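Single chain ahead, by itself, as structure tokens, in the form predicted alone.
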Amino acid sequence: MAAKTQAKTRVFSDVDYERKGKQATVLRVPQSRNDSGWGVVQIPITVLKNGKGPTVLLTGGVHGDEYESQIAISELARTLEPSSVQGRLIIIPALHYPAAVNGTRLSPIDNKDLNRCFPGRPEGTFADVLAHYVTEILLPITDVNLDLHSGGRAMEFVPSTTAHVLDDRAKMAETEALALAFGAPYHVVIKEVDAGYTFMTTCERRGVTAISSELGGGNRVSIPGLASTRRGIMNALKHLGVIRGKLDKSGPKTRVVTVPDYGCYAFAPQAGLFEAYHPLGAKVRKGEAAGALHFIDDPHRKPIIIDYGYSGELWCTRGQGQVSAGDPVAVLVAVR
């Protein structure tokens, strides 16, 4: 209930998670500024509740430059009615709202990546406070979380759902079944760089069934990525019994693949302009050239050739030409 949430968190709202019907309102996150001491950041949220069924938390815009989820989830908030729902659906199209408005991965308020701030803390900065609200208020009432991402400006992906390797085999099977219903071309079981403070990891620790995604990117609205997002959300909700209907199987059959170790990542050793040699989905081999790193400050310098450290298929590549030292320029997946 709304009154209980105010006792546990600095975020406040008139939303009542137990009320039947449809509520379209905002979460208010305090943000004191030079020109507004009692100012708040308002994050749109829609809640639909009807009948009996699971509670699904559907989130997009954790990174503000990832657009496909923000569009598809906003459409759902606008068009879905309670009579179509069995259970409860909590819809937040742009969870990290300041970053979404700014079109950036990090917040313009505190320069933090929300997806590296979980489980959050109420005494922290904006991203910490928001992550704490999600962890302590929303996850205890959530059965399933779909937190949808894409490559943003940094990377471009084969549209995919993602999940971590779990010790709980039954929970992992449940997660995979959800991903197969979603129906993206890949379902990637990933060894992720710095996953300990992510939203998905926090869901896993709290016993919430969770999948994430990489649904396009390249600093634009990906046509195949958005199509996969729209179809996948509806398929997942049908699979969970939240809405009725048959799954849309018009997309390619999902292939379950893995990122088994950090050898699947190719990193830029220096700053420069990266030229990829292969299209997404290409089959490549360890030691094969992934691309060339060019140096415009010294036109006479030969490019550095960056090799793949693994044999597999090209899951993603750099979304923009400029790279800094240590940036990933390609990530491979292996067929499980």
Second form
Amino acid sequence: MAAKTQAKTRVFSDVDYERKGKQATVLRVPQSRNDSGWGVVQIPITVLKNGKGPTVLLTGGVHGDEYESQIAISELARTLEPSSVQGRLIIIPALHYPAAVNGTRLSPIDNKDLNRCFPGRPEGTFADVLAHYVTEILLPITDVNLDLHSGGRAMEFVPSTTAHVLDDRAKMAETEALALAFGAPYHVVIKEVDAGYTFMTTCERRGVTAISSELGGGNRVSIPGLASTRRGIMNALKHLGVIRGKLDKSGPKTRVVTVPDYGCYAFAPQAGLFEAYHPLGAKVRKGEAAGALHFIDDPHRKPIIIDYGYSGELWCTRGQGQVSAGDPVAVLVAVR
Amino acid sequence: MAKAANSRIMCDLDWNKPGRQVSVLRVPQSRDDAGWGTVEIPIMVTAGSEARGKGPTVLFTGGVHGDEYEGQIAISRLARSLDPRRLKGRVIMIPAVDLPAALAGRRLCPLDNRDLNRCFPGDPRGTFCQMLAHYIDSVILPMVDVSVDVHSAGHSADSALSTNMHHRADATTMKRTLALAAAFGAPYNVVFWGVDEGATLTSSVERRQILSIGTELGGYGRVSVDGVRVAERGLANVLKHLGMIAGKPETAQADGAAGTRHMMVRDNVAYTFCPAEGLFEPRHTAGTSVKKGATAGLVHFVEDPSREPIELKYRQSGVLWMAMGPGRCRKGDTLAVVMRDYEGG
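If the structure you just shared is the form predicted alone, then what does the corresponding form predicted in complex with its partner chain look like?
Below: every chain and molecule of the assembly, starting with the one above.
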């Protein structure tokens, strides 16, 4: 079965997922260019296998401008020795590599968001081919996926883990236990905008336990976000028994929160310059002004005041001044 | 009087009329689909009547870099609310000088890919930014006594909320500029020495002996909640300090300090530069006290996770004024600027 799908992927690598020890190599994704018809894009991958235990797939940089995970996961790839691992760890610090080295959410190769390309297609563009490899080659051998995100350029978040609401109660409890071990300030059980073609949804369909995260953002490397990422990854791996040791509980106690409905999202009604009135984490009320949308080409036009549609805590704010119509400018969470 | 014969920019403002005027600078911009097209840059002039007595002319500019938003918001708000019946003198307000860049949310102008703040004193026969710089330098600045150019750090970085000024050889100018900055009342004021800024708006302002301060009020390409507040209060404070509106400047700081802390960036050791392309992990946020020799951050190589990151250190002690923004950095980029307490001179 695996062999059949493997034959279809166009990605190749000398990695042997069944070999014991540590392998630091690359996935080669073919990318025909004018100056290199047989050119490939090399995506660093590190695999550690030892003893008995689950297989954990650890991915960062699915969006290129989300840096915290790229740094923390690179460190792990560099420093972890196979003797300290029980099970198998597949580490890809910058999965959507062309976007990561470009510092953008979308790939400069095909202008696609990798996290809207799952489960992928081998005959598609770069991002489709890559998503297909992850779905068909990596997920069948994966028990748990930690796919770490942050707010990138567009958004800024209170550091948090995220997971979807699942029909399978046992799976949901297992997922939540993993998130609590990770130990970010919030664990957000989310109804996401456009989740159908994401990595996490594909993991869920394949029965892989999956958590994701939002660990900073705002167009830079977040210092508290990175601290949360480093601590969280180690805690999650300890919780899963892949690494020995006690959980680091030095972070704040995790609060489980939800995004119950789309009322939690405040969207910009049109393009403009958004001025938020509250910092992240603020407690706000339904009907209260979230901020003002200014029109810089016509300073005498009154700004549009955007209200919160829900009472809760401010989890996410717009990470950039300029907004387009339909962009979220604030996302609220409710304490469960 | 205020007409440069050779400028191609049109404006129907009567610069000497009392009251409130709202207009645009009309900058010709020939396009494929509009050969006689123009770009309209909003400009507002509010002037008190002669009866209220004479006062200075102040120029408030925002959006010289399009992705620096706090000034755009604060100056727009002031333009809507400033009452000419309670004003002495004249306030010229251009909330978004490089409007095409402001609407694009970019530092550089999308029409000519130039940094307006590197185009002064400008050229009437040049590109969009050069034309605009020339109009400001040759038409507007001759009328101006005091200039406040509101910047923030844009996408490049985040800044400790601050005003800034050049070190001036003339002791009287220096004293008056320091007093203006103190009246603005940002948490910090930064005095610069010997910076190569020959092509900036500030350099044009200074060549004309106009009192001048700039600001850095946020960054990372977003709107700073605190930066907007400091900008709004600062603009009103400047008008109070100059006796143009009633009241005394309010300079109390969030940390309990009574006023602005004067700082300086005197030499190259204030700067930490990027030694190689990579992904920068900063160790401190803007406004943090840092020590010489302490780790400023690490440049990581996600291209090759087995390569050790490069550690960068601060070269002087002080307060972090500028903290690098976007994670990706290139060789030669400024990653940190440390200011230290002003020592006079």
